[in-house]
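Here you get one chain, nothing else, as structure tokens; it is the form predicted alone.
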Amino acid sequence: MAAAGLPLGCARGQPAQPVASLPPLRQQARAAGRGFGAAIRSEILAADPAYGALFAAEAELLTPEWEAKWEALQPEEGRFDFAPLAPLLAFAQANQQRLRGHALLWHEAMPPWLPAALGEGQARARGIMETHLATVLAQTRATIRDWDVVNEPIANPPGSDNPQPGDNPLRETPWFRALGRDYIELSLRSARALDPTLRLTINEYGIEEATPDAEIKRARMLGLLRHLLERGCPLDALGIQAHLQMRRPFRADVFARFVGQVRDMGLAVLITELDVREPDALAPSIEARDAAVAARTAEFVGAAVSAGCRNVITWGLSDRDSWLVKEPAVARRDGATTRGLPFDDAFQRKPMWQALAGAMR
């Protein structure tokens, strides 16, 4: 690691090594006993060789952005389609990468038939869930060894975006309405029975920052994890999405304490969807903006790593393809391109890349 106060790649008495010449993130992370990766999209991979080359060089872990969600894998009841996922499996194998599964149960990315079918009674809902898990896990057993079994189960409390009325700590999704709070335990037990060595992960957002609503959500998550483990439910890891928002405060000690509490339960902690949403009022220059994003990244990832997190996955690699640019719900209203990923539109390394390298090392 660079000496304190010196640029990455610079030792005392030596000139700084150009950032472009430094080893890729996957290599630097692996040298430190960690893993780095990113979410990837098959349609861009098929159309853009430079996109594929970037992912092959920089990422050891890959998460399909859409290709492993329910609407992709089972668009019609009983008709499974693994064709969109197949190119990512082949790409990962060709480049010595590991593919994560995302996500088996979620309240979004549901095909039109699914919510109505879940409302047809508990036995019907459980049968649908078990059939999907059995088919998907059998098909991907040789290639995916870590799945987000349940995605975003915790309710947003008052003060957060899209809060859920009432005091139910769990999000009242179609799965919750069909099977009650036990849907989480049922899905985890089913997945373990189908594949005894699969890493089972619960994935969640909104638990990173130093705000009252995030504190409530962290407490709710800890309560869920304790409940599951006390019942002997199989669970291996918590995924923390880390869609960071710079308009919200962050405290490294608060977040590291939470990660430590999860680790003390015997669970691994993964950063699964990292990107940084810039504040409402942008800094006056690209350089200043990038420096601010890098500083938040270094502080956050440094806190996670210090508390025992070993894997960091960003939600994409380049600003060009980020959901922070493409998705109207999170894109900037002033039309500026959010610079929240480690590579710019031209696939050049940014200060955020340097922050990730330093924090993971």
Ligand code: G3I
Given for the second form:
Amino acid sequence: MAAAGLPLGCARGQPAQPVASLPPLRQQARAAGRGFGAAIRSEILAADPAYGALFAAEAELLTPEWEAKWEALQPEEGRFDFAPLAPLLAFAQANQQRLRGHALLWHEAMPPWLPAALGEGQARARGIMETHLATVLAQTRATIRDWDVVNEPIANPPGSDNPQPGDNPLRETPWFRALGRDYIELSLRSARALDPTLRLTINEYGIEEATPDAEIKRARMLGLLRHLLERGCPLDALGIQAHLQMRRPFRADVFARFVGQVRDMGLAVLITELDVREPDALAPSIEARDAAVAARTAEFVGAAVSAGCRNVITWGLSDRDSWLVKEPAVARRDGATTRGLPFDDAFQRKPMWQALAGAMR
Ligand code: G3I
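Now show the form predicted together with this ligand, given that the preceding structure was the form predicted alone.
Next comes the full complex, this chain leading.
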């Protein structure tokens, strides 16, 4: 065990071990009774075995970045397609990894037929939901034991990105419009009835930082969780996505208090999609940018772990495939590659990797 405050394997007065020689994150996290993982896409496994090897070495938990979403699993009504997900199920089993399900109900990644069908009345919408959950949970029962049952149910308040007008605390998604606010309880009860030992998670973003709109979103989430639990609705965990933005302030005490409030309700809390968008103004050098990202990572994951989070999942491993690089809406406006994940384009461990190792230990 390292002396307090020194890198692993480094006794006082000894040179620190080279980062490349330190044990992988899944091993360091497990040694501390925690789980580390990352989102993965099956196209990555097919195209780049070296990248697959990195996932096998570093991640104990895996989240399909797309393959377990409605768009992939039921592209037409009644036609289920588990082919995109199959390689990830096999990969997880081969590498003693736990695969998380993401996501049963979400307002994005909907195949074109779904929103229209949900608008054809409550009974039809309920039947569509039940059929999807029954089919998908049965097919994945042996490998996926933890699902984001509802993804992003909270409405974005005024002043946030993509605000929802009015004061409805719930996002008015096609599911909300078809089944009312109880769609969340309906889906959780249905999942529990279909598989009593499944871990049921509600997953959300924009609830991490010390901003007025994040504070409103946290309050809305606490209200939803209390409402569900007071009604005896089955629910096991809150997933905090943690797509952090360094242009926004972060306060460890504010965030830790929120995690504590959720855990006081008897729920687990996990970090499900961690990545870091650097400050908009391009820092002078890659070293400075990496140091800034590592510092925010250490502060955030340190606060999360100290407040009781046991599992931390990043949204990918290498900057090369990050949605922060591929999605124009979130990519850097100056054309530079966002460096918000633990590994660089050449799969080298970055300061963010060290920050994760230190915080998870
Ligand atoms: O549509 C094609 C499909 O035809 C093809 O077979 C498949 C092969 O991999 O790729 C599909 O392409 C894209 C897919 O990512 C896989 O790369 C989809 O068009 C594209 O919309 C999809 O984007 C994903 C997005 O969610 C929407 O599902 C991103 O990769 C993924 O990073 C992003 O992740 C979300 C989380 O689920 C929720 N939290 C926010 C996070 C970032 O937006």
